[in-house]
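Next up: a single chain in structure tokens, the form predicted alone.
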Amino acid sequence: MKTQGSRLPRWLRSEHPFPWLFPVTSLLIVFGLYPVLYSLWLSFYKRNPATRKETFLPSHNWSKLISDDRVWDAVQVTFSYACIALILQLVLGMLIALLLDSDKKGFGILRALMTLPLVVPPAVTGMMFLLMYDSSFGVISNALYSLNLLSPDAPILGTGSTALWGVIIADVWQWTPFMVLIMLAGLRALPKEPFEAASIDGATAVQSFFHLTLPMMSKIIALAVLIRGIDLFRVYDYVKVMTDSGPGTATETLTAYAGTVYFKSANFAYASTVALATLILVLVTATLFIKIFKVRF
């Protein structure tokens, strides 16, 4: 008599890992490797805007990329955006995680509510903050005007000195809960004995935090910084919805510039080159971070 297991296809009864890895590997190749290789192939072609024909000229787009001042401005904006947003999210995430690290009644609900901003699409978040920044009826703008911190003549997203901060605040609002969840998981996994011993020796909460919590959380913090840092380098939704890289190019990141070249100029070859340059920049930065801080997965 055949058992239920014997009626299954042979590949389902195999202990070889290939049948089980094949679906995921196929998805990675189709949606990950193929677009990168196709972009690399496009970057070797020069597009003629008049005839809309492409000529194989490998050095054209890459030499243009190096001499493009707008690319270097976008690199500066990208690094500024990523560093500022990352520091704010890390500090706020740790502080909120310390506040929520409790088993008292109601704290479980608060921890669950922290995940709500994460389910909002970034484009929707950008539209929400765009309305709140409106100089006529925006809640945030009117509050800043009433405190004499800003003038109605210089709207938040319409001024070069404040536009980038306006976009960063939207990013911080949405992704700080991600940092909170990671920090909270790390805090609740820490052993209690060192903290009990420090308390007996008379150490204050601040001393315990800097001498015990931070050293023991260093690997988790480094991993969180790496994940969020990579994600921040490819920011596009907030910039596109809220400022469209303006005013001027004050909020134009590399991905936003690639999108502008692709959709507005229809120069697919050069847009692919900018996108590949962004990928290379992310890989180099992430590798240096892993080497310097010795991040282990």
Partner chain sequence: MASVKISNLKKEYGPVQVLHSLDLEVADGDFVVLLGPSGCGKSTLLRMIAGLEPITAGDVFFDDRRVNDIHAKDRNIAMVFQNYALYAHMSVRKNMAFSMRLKKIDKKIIDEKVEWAASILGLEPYLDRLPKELSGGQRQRVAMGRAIVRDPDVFLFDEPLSNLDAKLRVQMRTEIKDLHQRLKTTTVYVTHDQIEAMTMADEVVIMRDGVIEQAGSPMDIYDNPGNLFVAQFIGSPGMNIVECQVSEANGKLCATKGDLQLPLPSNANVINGQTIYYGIRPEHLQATRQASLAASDSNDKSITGVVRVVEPTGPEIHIYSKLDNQDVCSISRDRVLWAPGEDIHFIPDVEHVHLFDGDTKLAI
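The form predicted together with its partner chain, contrasted with the form predicted alone above:
This part shows the chain on its own.
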């Protein structure tokens, strides 16, 4: 023991936290903090598209952002997307978890199968749904045609009013299992005695759910909302693959807009500003949520 200890370099035997924190701290600084600060610095520059020269003018991009209608549209799309998808995933996740919360034979396998969508790469999910929505051969479109719920003149992803829903459904398909997993973990950890007491007190299953299950799971639900909410806020892959923000800008989220500005207009300064605005919006929303619902980690 002693010989091995003394063979290690001195800094590895240190009681001081710094050597142990150094690797992860430096990674965070290089790949996390530095890019953020760099975008902040970029956002203070004005880019001249003709000369491709950048001049330091801190107010330019930020005031442009405020008066940019496309940004406000994107904020609205982003919020709609995140809220609708979150609610669907939450409700579906809870319902499926309630169904799967059983010790009967076969339920273990069902729970395992449930996780399959999670292993599909999001871009692949997007392509898959793109094909299924296809107005000539897509299964989903054809099924809706035969139910008279959809007409071939208005393809799902090509119509402004349905395109966002089309993308949301792909997201819901992929991420509901994640909710199911979290909800199942919560449900399985609930003590069963209060539920017995409630049935003695005359509570129906539905009453037990609303009076006991939900309040007892509130912490877990809040955590799931937070994790998924932040994730949904920065959606990019589904939109990019399925609609590329279209038709028009009907499905243009903030990150999609930032991507367009960055990769299509090569206006790195303004793209950084939009991206930073997204970050600020996420932080503010998440902080409000944490404060209001008293989420604790």
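Positions refer to the first chain, counted from 1. Everything numeric here is computed off the predicted structure, so don't read it as measured data. The term rigid core refers to the maximal set of C-alpha atoms that superpose within 1.5 Å between the two forms.
- When the rigid core is held fixed, the Cα atom of residue 21 travels 2 angstroms or more between these two forms.
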